[in-house]
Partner chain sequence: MYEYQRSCEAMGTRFDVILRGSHGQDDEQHLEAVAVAIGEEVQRLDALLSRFNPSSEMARINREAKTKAVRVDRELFALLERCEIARQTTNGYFDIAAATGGAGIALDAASCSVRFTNPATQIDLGAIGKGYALDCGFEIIARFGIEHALLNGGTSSVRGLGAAWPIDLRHPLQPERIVHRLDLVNLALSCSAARHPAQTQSDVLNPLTSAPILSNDACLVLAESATEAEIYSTALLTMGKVNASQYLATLCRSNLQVKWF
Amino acid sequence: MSITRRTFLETAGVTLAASTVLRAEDATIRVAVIGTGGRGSDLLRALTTIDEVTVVGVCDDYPPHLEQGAKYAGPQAKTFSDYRKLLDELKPQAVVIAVPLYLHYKVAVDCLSAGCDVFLEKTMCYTVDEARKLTAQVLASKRVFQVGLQRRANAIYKQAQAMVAAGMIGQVVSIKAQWHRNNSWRRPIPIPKSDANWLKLERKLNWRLYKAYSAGLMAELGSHQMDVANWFLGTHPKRVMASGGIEYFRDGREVYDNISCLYEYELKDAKGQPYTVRANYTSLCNNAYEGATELIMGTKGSLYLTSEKGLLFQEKGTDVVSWEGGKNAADANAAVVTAGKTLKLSNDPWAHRGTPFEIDIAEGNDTRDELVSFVDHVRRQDVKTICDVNVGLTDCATILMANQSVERGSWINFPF
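Three-dimensional structure of the chain by itself (the form predicted alone):
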């Protein structure tokens, strides 16, 4: 497989350009942001860099977060502690929602009922039943709706997906994905533990650590990687077996501090014969080796992906030791017996990589790019967003079935 930069781009059929830029003469979109914590603030800051957007209001029920959001939004934005009052008073055209997972369904439904187009952070819903109901309500409303799985807007991932679709790495045979970090995921509480409000505030700020509010590592991190697997394979998994637990951070949390999953996808090869692709996913809180990455392995090559760079490794082919005949057969067999391996470098992790072809961009911000795309769809009232409600539903089911597998200790089939 010989690749030059020209054939690389032409074969993939896409460019590394960012999402569509709106025309200056178009009217600005009136946007409100509900939830101005860590992720909400990231989205808010990105929104303020898009000329076609006017942030008309921000909402959060935690005063320090609301104050922070107001600062990022600017003096034209009104502040609210109750999102329903924001919807009634401001009547924004579009709403960006970044609240804790257990509130996603309720807030999204209220925004749709108020006639708003909706950008909803991942994971789409706290339960599969909520995700099903929200899907039906979005489709009935005919509102623009997008889920915040920003790899769908990342130029590197778009390029890589096009390469897979074009057959540049051959038949996909396996996927390895991970999000590894080395921190407790726990946020400090700004009041002493002796304060009567400490427990309530601790749950509010550390909601990701408790099952009543969060679906843990799979929802907050794994949703991104498994969406990549679904997207690149063009289907959802058939089933999953997962194992997880609280092994290191024994600090009162209820969600796992590590999880390992084996997903099985049923596909058909070029001849129409069925075959299985297995996707391995892990998430750790006490080791950050290789961070957040995906490795898509095919018969002709492999794609190693991160949000800032992608690498294409071409397969060199497989060398085979001759077991019979030829004057060197005895030497080969002896080498196998004494060395315990059939290839000189078969156990070397670097032996078959070769020099990679880089998928790179000079600059990029996939959080901003996904919002630019959303705003463009709002302006054109195009409901086919880059990550629509059906994508969100599939992703939600994919990650929640892994948690269910851990709890039951068995294989779990895709729920629909």
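We have the form predicted alone; now please give the form predicted together with its partner chain.
Just this one chain is shown here; partners and other molecules are left out.
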């Protein structure tokens, strides 16, 4: 199947700001990274490619991860196992926080109190209560604050959001989003199960699988995609009904290995009439079909989105009806029919999707770009970041209400 490449920049009537270009003569910004595990290392490596950044310190309380962080950061960076010591000693201008979810609130508040600008990984907090308190503290502190939902920095998503806002897919009627993968979602443990320290290390490294530290698939994966729904629809969901469980990976984990959610958003149509958009969200750990994707369905078309590719499928029959032969007809308004011949359509089961248009802007890397943007806001002391504390709060409430619905077995309303 051939794909027509076309850029929608002009069509949508929006110009996208390319990732902000910083000038080399700007003073360097002293940044520290707290938590140099998987994601912290990604962020750290990206930070070291940004001209204006000096990584002054790294912190992790697990020695092998700290060692790795030190290697990526370079010899100018000091290492710490206690982040409070790092804050005291280095007084960094900005911190990047990538610790497990249950520590987000505490570490972020301590960093704000130390006067730092803060980049905090998603999901913003472990509870809605913490997220509200953090929101108040961020706003009172006037510090620059950004949550790590990198789709907000991704050129494809920015373009797609502009296309939806410009009405290119008509009225949004439904959203289907998923993060499906096929593996146990578990990190390897460097010591054998027979070792007395195994369980301690298992809970440390596989914190995602245990409820005391993690809010499971919704927080780790769903937070990115429900933020896309909130962003594109311009509001938060009204309520959710969700079902989840541990059906396959019975390995001692406490968080669900699959979840299905039905969210309802209340919107108003062009005539001001209220209507409901339903968003289906699923996450699986044992089937990877269609991976991590969002499908935004509108009356005129569908946007199929991933971090690397964005496709627009126009709805059939919503554009000008094209008759066979059209332009060559004797009378331009005549319907042309071919005697004795029925127009044959393809029997390809995917033919209904038609040929998609591709959002043809893949330059840039969203993880690096979100940090470039954060650093730029720090430099200008501009608190209006691309993913501010209110976005983080709404996202946090959106995903935690689904877990609550599973536990209660009932509809849960958005908490505020």
